[in-house]
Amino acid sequence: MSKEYRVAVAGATGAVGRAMRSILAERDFPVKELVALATAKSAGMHLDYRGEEVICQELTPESFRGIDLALFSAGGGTSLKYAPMAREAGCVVVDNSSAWRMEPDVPLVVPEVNPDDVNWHKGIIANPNCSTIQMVVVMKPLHDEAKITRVVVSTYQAVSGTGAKAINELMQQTGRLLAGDAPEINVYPHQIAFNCLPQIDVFLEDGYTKEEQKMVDETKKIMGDNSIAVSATCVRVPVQNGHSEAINLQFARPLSVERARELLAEAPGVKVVDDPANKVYPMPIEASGQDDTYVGRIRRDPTAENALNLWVVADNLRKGAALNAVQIAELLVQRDLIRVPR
């Protein structure tokens, strides 16, 4: 009989905690118990795992007794107070939060681009930024193969990203609007119905987004390249679910359209979806739901020695979240690393 575990997911209640939940389950991870963990408001709510009730719990310091795994994604702060007493449990945590992604020490882990990175984790592994996670996963392919010396990027980033309350007011936004009121505006400093917000995070003193620094500094970590140029400008748009990219990459060797889209349909977790003759690419109402990184309009860029465009879309919280912290968590099965070394 196959081992199983006592798996915690802590924010169940959250967005990313409801697909984690659900992505166990649909994947049949073996889930031996599934321990729901929450603020104290949320204690006691009655949540759903493979039809059955799972009564939600606070989370406090000795939440993690008796817990093999945890998947975190309670935000940076409790991350960074909880994740160490899980840790010292003796419970292995994939956390979704920035909070230990660029520690030297804290695997930064997408499953097809440096599974091996898994190997040296020390209790906690750090599931990298959705904007950072589809481009990466694309990347990687011609990166072997051309190597790929600069990366600038566009990001078009749904409201899923920032939480419920985010899709709510889009949504309260879009009708206030459309019915000739004034739109309440609560969770963005502007308007998101019918707007895009050049902002995401806190802007840096050198004039970038905190959101556009972790997509240059994860992908060096998570490519294993710092010599990669990164350039990145993240917008937020009026999009319930899916992140969409415009990407520009240059690369060090020639790469041919036709050999890009060979490599890309060969690729793991990357569905090409490339026919603009017949008006067919990427799309976030088609991406949403599905766990596979879409890429398209790969094109060749004229106004650069060696460099392409391309169109990719992703389910921000499905492969940009839950389902690659699933993932990671395969992979710990798979290498008998659901354990804290000692």
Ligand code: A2P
Second form
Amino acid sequence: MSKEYRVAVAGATGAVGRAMRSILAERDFPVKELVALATAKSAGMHLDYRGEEVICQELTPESFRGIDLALFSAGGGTSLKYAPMAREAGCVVVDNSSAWRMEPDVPLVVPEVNPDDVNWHKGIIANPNCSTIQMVVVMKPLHDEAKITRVVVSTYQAVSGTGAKAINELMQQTGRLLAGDAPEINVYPHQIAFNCLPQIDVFLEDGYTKEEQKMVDETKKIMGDNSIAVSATCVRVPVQNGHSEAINLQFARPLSVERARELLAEAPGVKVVDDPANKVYPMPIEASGQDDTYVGRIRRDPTAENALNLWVVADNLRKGAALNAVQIAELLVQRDLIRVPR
Ligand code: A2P
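Having seen the form predicted alone, the form predicted in complex with this ligand:
What follows is the entire complex, opening with the chain shown before.
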């Protein structure tokens, strides 16, 4: 009989945690027992796993005793504190927060791009930022063919990336504004309904935001190429779920639109949706709930040599977070790497 694992989801009540539970079930991950963890206020809550009830427990330093694998999505502070405790208890952590991503001894993995980096894990593997994941999945086959030298990306990021409370805030504000009432502003620095916010995460000294810096640093680490220049502008838009990105790619060698389309059509985890004559292109309302990263509007940039423009859309809770984490866990199962090296 094949191996089964005791799996914990830390942050099981959140937007990503919920997606983790359903994706583990959908993909038939070999779960012997699922342990759902969140704050004390959620302890005792009945959560669904495979149509059965799981009682949520409070996350404590003892939570990982006897657990083989933990998927974390409970914020950076929680990961910073509890991931080392989990590892100490012999539990392998796949962490969705930004806490460990840039640590040199922590692999940062997108299975379609750098699967072999799981081989050197030391107990913690980081799941990249949602905006970075969908970008590198599309960059990879094009980079292998014509070497990307520079990327200019603008993101249009859904509120679900901020968590369950931000989805509620968009709904609340939209409802109140339509009813002629003043919106309540709690989650973002400004109203998000009927608006765009050119700020995701905090500002750094150089005028960029931390989200933008994550796209720069994480892209280089995942692609294993420090020479790729990345310039990012990250924008929160009033979309419930599904991040979109306008991406300009500069190549070292010529790459035709036709060849790019061919490469993307064959790339794992990518679907080309590109028929502008019939008004067909990727949109978040269609990508939401799906596993693939969608690419369209593939066109030459006439203002530069060897450059293309693309429009890329994916479900940020799935490929951008929970699905990528479960795919990393699947790689660990295939390679028998669910153990902490001592
Ligand atoms: P809870 O629901 O009990 O607050 P989201 O990103 O959708 O806001 O979800 C965040 C998830 O992380 C929730 O499951 C939340 O639990 C959990 N969480 C946040 N802080 C902690 C913490 N300190 N310990 C355990 N779970 C936490």
